[in-house]
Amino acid sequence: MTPTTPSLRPLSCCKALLRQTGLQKPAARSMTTYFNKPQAAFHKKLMRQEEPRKVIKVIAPPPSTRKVYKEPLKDVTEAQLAILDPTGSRTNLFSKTNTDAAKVGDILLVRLKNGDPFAGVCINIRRRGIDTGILLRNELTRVGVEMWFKIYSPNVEGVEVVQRKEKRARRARLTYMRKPKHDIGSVQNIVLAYQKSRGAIRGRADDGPVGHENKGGKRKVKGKK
């Protein structure tokens, strides 16, 4: 009768082998998922060397005009003023550096190429370069009228100072003159006296008041009936 112990030894060896193979499978799987950073970077570098490099055409930027035109808006304004006001009289009339310049509170007369002249009290001066404008207020047919005028407009033939304010205004905008308490009313009589003193209406009795329609009428001449 053969003993039983020798027959169990090979079975035990098989079990040990099966255990080792079972342990090796997870180890092999973990080795496949392992990522080696230096090695991966090296492979990427090789792949980049093998790929042909694309030549990108770089277009040079246009030459800068900053050195030539340091203040382009100022240059454009000066060029426009040279065309619209070649003598510089209108610029000097509303310049802050000029002591005899027109100020708010003065009575101004604006002559237009297309239209009747308009006179009124200057209640606002807006200095905006070529866009410089003045706001005049007058009373026509007992109704207060305000009009903006661009001093550099081609339609403006000229601007005259009829009467200056006795005391300099302490405000930049005389909007309080719209109230009945401070409104000076019509400036028609002041403008007529100014025109007579300048000889503007000598022998022109048929001209109507500034800002109104002409009423007509015959002109009287001395020595004739």
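Please read all numbers here as calculations on a predicted model, not as lab measurements. Think of the rigid core as the biggest set of C-alphas that the two forms share within 1.5 Å after superposition. Positions refer to the first chain, counted from 1. Compared with the form predicted together with its partner chain:
- Once the rigid core is used as the reference frame, the Cα position of P180 differs between these two forms by less than 2 Å.
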Given for the second form:
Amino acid sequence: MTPTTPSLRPLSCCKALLRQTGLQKPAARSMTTYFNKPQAAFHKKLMRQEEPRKVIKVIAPPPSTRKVYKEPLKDVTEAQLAILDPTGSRTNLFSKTNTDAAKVGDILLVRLKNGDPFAGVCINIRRRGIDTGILLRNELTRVGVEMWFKIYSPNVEGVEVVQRKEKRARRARLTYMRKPKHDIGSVQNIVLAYQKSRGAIRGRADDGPVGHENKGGKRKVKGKK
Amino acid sequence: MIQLKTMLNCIDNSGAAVVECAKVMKMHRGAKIGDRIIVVVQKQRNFTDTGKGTSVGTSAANKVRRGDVRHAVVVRTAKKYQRPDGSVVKFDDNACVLINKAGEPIGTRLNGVVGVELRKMKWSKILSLAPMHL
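Write the structure block of the form predicted together with its partner chain for the protein whose form predicted on its own appears above.
The next block holds the full complex; its first chain is the one shown before.
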């Protein structure tokens, strides 16, 4: 071979070497160990052909609650409404789809099982399913009082619409009524007038005692406007 | 939620008109309806005032003067107060009734609505004096 320039690849000779050793690989692959015939039982285990299949107990997954109760809150509300409002009248009174519903801005009278009846302008209806509440504002002895009532509470015996607002209020929450400019003040007169008219109708219909329903005021109305 | 420096209306005929809370006699920051507080009288009620209807005149005997330190019971709070049946009460102002150390009201008449929580807190005397309770 003609002498070449000094190689720029110093490890080039190793490649040839490796190629040679690579030739030995198949030889190594074909190397075998001596095969001793295994014992009978061992052979069986190895082959696993005659042994019956071991049945692993698979326990079925528990019934999925999610599939049965797709909307749990709705179900709970319905269950509770069945107890607290079986006729559905209370729900209907505050239902959005009912045209004759009690709306924000109306004057409502709430009769309770324990306590005096409370009347006032409805300034807020908070809809939360079974926890739906209404906020009534009234003025008692020249002090403004606001009360929240849960409409489905067992303590609430009845809710009546004393006076409807002629025009629909342009807001859902009438908190502006707390300001003196818009404050209606006492609702007492309106409630008394309503109860009188109701009492009169009742009197004509039943011929029973008139005036027993008039438990609104402790003092006489002196034409306060 | 009456606490230190809160101004309350005094709704009895003891002579005070506006009082300032100085201490809440409970281990809480704020006093609710029916709680006892210590107040300092800030404004005296006009004695010659003979208003029609609801305001009451003061008797000469138990006049309370400006700067007097007295005990009082909170009867109305502007902070919402929740009841066990889920209803919530809120008055438009804070009001109290002056009492002596024993718990008897100093004034003889009350003027205005009070909260019914007084019954539970055993202030039945004040509740009976009140013209209206809610």
